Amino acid sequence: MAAPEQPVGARFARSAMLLSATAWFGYLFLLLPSFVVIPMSFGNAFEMVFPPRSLSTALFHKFFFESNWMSATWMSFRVAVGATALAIVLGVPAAYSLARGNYPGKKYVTMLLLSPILVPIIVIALGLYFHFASLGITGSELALIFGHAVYTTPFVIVTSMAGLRHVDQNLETAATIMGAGPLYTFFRVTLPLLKPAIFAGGLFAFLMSFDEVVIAYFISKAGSTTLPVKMFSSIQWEISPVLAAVSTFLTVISLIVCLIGAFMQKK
């Protein structure tokens, strides 16, 4: 006698169990190392071990006040609010072009500004070094700005693009009707109703310019250069335990960019 076939809902209900322990699974093992380098950052000063053998801010406090590691986080700093304010001033009236305008090579336009997303980050940071070396800005500070810039563009521009599409378009219709011009309608009652998706885009671009490191070992000099790439270089040649401070600072961070992000683009 066969088995009675079980209810839709049941069987509904066991697939998504299944999918929600996968994906809850998936997060812990992207989450393992910050579980492994958070309580490392707070042991011994002088050691990198899991799990730390005894627990202080000595880490914290060579990371902030003992080291020239925070000449690099600043430079970091200053690259990401730059390179973060040229891509809001590029990508959002570029969003607001692919999103409302109608014309003959569209589809192309949007290719060729979103292909840094498409395009290996390595040919990006080689094409941007040999640019600039034709140019002589190479290792200067402009020069990594511009480089983050055209590397973050895409991802304000398809935020933006994002957000366009939760905005009326009969209010700005209502307002050319008023006799208000594209650019008093543009500035006026699209970019107002626009903010949360640019703060969140400018959010995200701050954050991959601050954690790039690619374009920044292509384009920095030796005695100057962004936090990532004194930690890759810290890597490469000599293994500090400061390392385990930084890597917790830049998890906050990321965090704190990530859920104000989120926040903003809910709203």
Second form
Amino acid sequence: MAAPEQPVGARFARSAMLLSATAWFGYLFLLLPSFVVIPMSFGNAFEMVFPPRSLSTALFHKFFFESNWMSATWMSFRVAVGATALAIVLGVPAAYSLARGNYPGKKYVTMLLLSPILVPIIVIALGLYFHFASLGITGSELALIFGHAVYTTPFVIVTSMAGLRHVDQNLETAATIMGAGPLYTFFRVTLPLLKPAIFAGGLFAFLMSFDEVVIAYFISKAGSTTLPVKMFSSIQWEISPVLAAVSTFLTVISLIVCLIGAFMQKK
Amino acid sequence: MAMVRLEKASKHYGDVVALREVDLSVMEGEFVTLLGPSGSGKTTMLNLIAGMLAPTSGSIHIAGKDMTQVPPNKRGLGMVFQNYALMPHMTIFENIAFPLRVRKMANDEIKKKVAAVLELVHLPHVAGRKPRELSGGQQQRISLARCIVYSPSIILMDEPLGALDKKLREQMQLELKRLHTELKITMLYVTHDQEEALTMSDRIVLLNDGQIEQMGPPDELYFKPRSVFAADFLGDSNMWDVRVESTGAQATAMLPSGHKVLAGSGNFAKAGDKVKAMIRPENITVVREGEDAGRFDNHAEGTAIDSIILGGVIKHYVKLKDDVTITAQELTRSGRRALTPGQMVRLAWRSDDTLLLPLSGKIAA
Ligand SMILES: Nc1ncnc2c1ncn2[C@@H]1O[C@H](COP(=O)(O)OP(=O)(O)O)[C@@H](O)[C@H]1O
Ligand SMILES: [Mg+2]
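Alongside the form predicted on its own that was just displayed, please also present the structure of the form predicted in complex with its partner chain.
Expanding to the full complex; the earlier chain stays at the top.
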């Protein structure tokens, strides 16, 4: 029973250190494979190996100029921009109504509007597929924009509602008493103050759409599809080394968008 | 003309009655203060007038028109908020120009008006700055300028100086008073600070639990309170339990010890009633050695407990025989000394300064 006395604090500190080391190791183990593709994308054009045996930009050359990968990239871009715009146009007024309005059943309207966050994405994809098929617009770019707007709007609503909580309601009251109508107040007072939140929500929506596979896979047609779907289908037939370059490209785009977001947040 | 008139205005929140059948008129050019403890319904009343709340019953008239159903942006009022409510994304110029732009005024005229009103609040050089670059006092002056610039029929202010420190608050009180006199603006001012109400108002409306307890000019509320609540809320008071002996032009009442107190008329009461007797501390005189106290008709003797000097005034606490404590207040002068605890003290006061008040409720006006 005469175990040497150990201060509780020291024992606690040691186990905390052990815990955080384990966590870091776990993260690295999961993250590293994603980063491995970056050096691989600078390998030669015929094989995917790590570490690359020779360095070149041949894979990027192929991606940008010699393949049909670029058309998918542009399509992803257009869809993401369209879906983001739609999500903002729908989501910001919805958030305003939910944050400022006072009507019966508001709780249920909120739940309904945010439900796409809770429903499994595969279920949304399937639903959209049947719906768009009955409308006869499956496979169109418009269908993709609508589909991704369904997916991203709840996130714009959530960020806008959080932003609205930081917009002092007294400012809106003051504007109203000074004679401004609801629309004037919204566009001249609320919206300018909400801009950072809308911007953050918009970037998030853009990234979500740009990365999205499941919905796009269900409602686009084989010939014209988005970048992630093309990656997914191409991997089923052959593992083209260009995939490494595409992955690097996607990672860089995400990183840039995140950096823009962080930069705007600081300002 | 009455700029604002409430007629039997009530506001209920479920079971809570925030305002109960209030009648009030604010005349053109008047400075009226709504005074009352927290929760007495001051903000509710302002919001009813501004149109941010709809009354449960009753009506609201502004500048002669029934505005009960008119939305707040069509009422032509001005409001100053405690947290200033300046638009953080606009310059001071744009903030003041806001109500003019809403009214689609021409740019030249906007420039002229904003410059003039900035001059008026003594801040001509801040037009290009953002609100956060100004101090609290300056921001409040800008928010006042933003009201003055479009000449609303009345300016409503909800505890506008509550966020400022004491010195600045006193400065702003004078500034507000100056603007009110210079521009003859009608103002409805909300505060829970009785001193502020007493300094600034033409008329004070004392609210208690959603009802008007008493209204009138400051000196009337201070010297002729009609209830224990009003006497307590404004200023300090000596308040004793007494039994009425006789009423008339002058009333007589008796302390539990049997000591007789002469008071002003107590016509609401009859002989035998238990009431309160109220005397302001500054109306009680400490009679010094060799002084003639013949002009007073009330006298008492007691033991000094303590004296406290509060800057310009000195307060004496004296205990009478029957455990009643009296506070007397004098101006501090170099000759006047504090009382030594335990020393015998003679006190005197006038019956005219002694008010009888009902234990509950108020004397009818
Ligand atoms: N939105 C509300 N819901 C329920 N009760 C309220 C609401 N607003 C005010 N009250 C109640 O109405 C009464 C008066 O409030 P208020 O006008 O804010 O008082 P004051 O401004 O004098 O402090 C208080 O009892 C308060 O609790
Ligand atoms: Mg209040």
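Just so we're clear, the structure is a prediction, and the values are computed from it rather than from any experiment. Superpose the two forms; the largest set of C-alphas matching within 1.5 Å is the rigid core. Positions refer to the first chain, counted from 1.
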>> Rigid core aligned, does the Cα position of V36 differ by 2 Å or more between the two forms?
In response: no
